[in-house]
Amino acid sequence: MLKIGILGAGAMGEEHSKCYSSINKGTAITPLLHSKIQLYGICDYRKEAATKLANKFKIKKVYTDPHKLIDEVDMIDICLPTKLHPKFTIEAAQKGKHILCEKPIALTLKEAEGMIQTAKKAKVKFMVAQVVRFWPEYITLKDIIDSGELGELIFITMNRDIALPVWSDKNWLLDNSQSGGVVTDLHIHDIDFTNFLIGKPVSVYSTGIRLDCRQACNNKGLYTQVSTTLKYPGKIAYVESNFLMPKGYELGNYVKAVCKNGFIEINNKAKHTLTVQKPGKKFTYPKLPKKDGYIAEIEYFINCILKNKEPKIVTPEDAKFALELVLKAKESLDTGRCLKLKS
């Protein structure tokens, strides 16, 4: 029985708790996976928040001491502010625990490398939850492009929109020192997917908008929108993310992938969330995997542990490279320059 603990009872802690609850109900992709795991504990310095999730999802124990929870489980699921990812990943690895860590991996490349090397030295499984790589529409889009049925990809446009995220504890999401802001926290989703789909770009160029957010979060010069152009040999990607949608707006994501012999569209707010069209043909709507991305990534990581296999869909190095690109995007925002990447 794999004993699992969650660090953090915020929005992602709740989302992950819900996923483990679904697995425990026997709805896993892998037959009988529910019989092999136990969501043992949840920890938050806010005991009331942790207790609420424990009661809602039938989690056995509540902690306010993260070190104690790490000691008592086999796997830690880190759903804490990004600045805390390195500290608890390294501690868990040194104690021989497997680690699933929310994205982004860290705020600096040095921290990310320290996490990777510590996990390798400890010989524990370590995966960063770059969930878009597991999302049904995005998996299907990649499968279609990789199959070659639409010909070579020419360009891809990706958008991700939310309202200003004022729901996080003490507004940590809007504190650049804790989250990295819209570039590191939100933009990284689609930047990472372009890496997964196309590979390493040759250059990065970003523009963006700063707004005075003092009324909402006491942050005068916060980047709330960013657009990045990623150039590749023979193709290009345009990625845009923003915190500018009206209050109450639920996450929107849109993708347009244009190939030589057709295009693919993702629109999470449309009746058909994935659409394909070939020249002179009617729209088609491919069948999608049934599991949402959060459940799929968690089940995948658990299976890696149980089967003693290293995660391949997203490696720690993949997560570090996604961070490298968003840090390049930040540098481009601040300098106005197009930045070349080393080959």
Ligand SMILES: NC(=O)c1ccc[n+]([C@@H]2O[C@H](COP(=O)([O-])OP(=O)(O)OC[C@H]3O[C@@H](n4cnc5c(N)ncnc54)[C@H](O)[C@@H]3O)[C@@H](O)[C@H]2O)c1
Contents of the next structure:
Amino acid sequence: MLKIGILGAGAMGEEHSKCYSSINKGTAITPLLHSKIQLYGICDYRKEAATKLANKFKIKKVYTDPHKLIDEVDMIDICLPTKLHPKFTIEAAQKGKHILCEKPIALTLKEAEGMIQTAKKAKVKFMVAQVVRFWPEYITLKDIIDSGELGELIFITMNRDIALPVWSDKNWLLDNSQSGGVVTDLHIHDIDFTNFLIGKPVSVYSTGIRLDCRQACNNKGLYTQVSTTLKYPGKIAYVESNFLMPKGYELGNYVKAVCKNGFIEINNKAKHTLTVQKPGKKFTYPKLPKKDGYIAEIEYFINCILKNKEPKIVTPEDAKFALELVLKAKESLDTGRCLKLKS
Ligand SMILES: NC(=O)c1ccc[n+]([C@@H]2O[C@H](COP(=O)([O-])OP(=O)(O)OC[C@H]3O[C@@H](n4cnc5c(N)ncnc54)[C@H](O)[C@@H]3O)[C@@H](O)[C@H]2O)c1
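Given the form predicted alone above, I would also like to look at the protein as it appears in the form predicted in complex with this ligand.
Starting with the chain above, the whole complex follows.
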């Protein structure tokens, strides 16, 4: 039985708890997966937050000390503020525990490299939850493009929109030094997906907005909107993300991929979330895998542990490269320069 513990009982701690609870109810595609895992404990220094989730999702034990929970499980699922990812990933790896860590891997490349090397040395499985790589519409879009049925990709536009994230503990998300603002926190989803779909760009150019949102967060100059152009040989990607939608607006994501022989659209607010059109033909709506991306990524990681296989869909190096690109985006935004990447 794989004993699992969650660190952090905030927004993502709740989302992940819901996923394990769903797997425990037998929703996993892998036969009998629920009989092989146990969501053993949840930890938050706000005891009431951990207790609330433990009661809601029938989690056996509540902790306020992360070290104690790490000691008692086989796998740790890190849903803590980003600045804490390196510290607890490294501690868990050194204690021989497998680690699923929320994105972004870290705030600096040096920390990310330290996490990767420690996990390698300890021979534990380590995956960063770049969830878009598991999302049904995005996987299907990639499968269609990779199959070549629409011809070569020419350009792709990706958008991700949310209202100012005011839910986080002590508003850490609204502090550039703790979250990196919209660039490191939200933009990384689609930047990582362009890496997955197309590979390494030759240049990165970003423009964006830093907003004085002191009224909301007592923090001057938060990165709230960013638009990045990534150039590749023969193709281009335009990625835009923002924290500026009206209060109450639910996450929106939109993709338009234009290929030589057709286009694909993702719109999470439309009746058909994935649409394909070939020249002169009507729209088609490909059948999508039924599974939610969060459940899919968690199930995948658990299977990697149980089968002793290294996670391949997203490697720690992929997560580090996504961080490298968003840091380039931030540098471009700050300097106004288009940054070339070494080939
Ligand atoms: N994949 C996604 O779609 C997605 C969405 C949102 C956030 N995230 C990522 O998930 C991570 C968590 O974000 P969130 O929105 O859940 O934040 P959050 O603030 O809602 O939750 C973090 C929790 O950690 C707890 N905590 C903080 N320091 C602690 C410590 N030292 N010991 C124990 N508990 C501590 C807080 O009390 C809080 O409950 C971040 O890295 C974020 O970027 C991912």
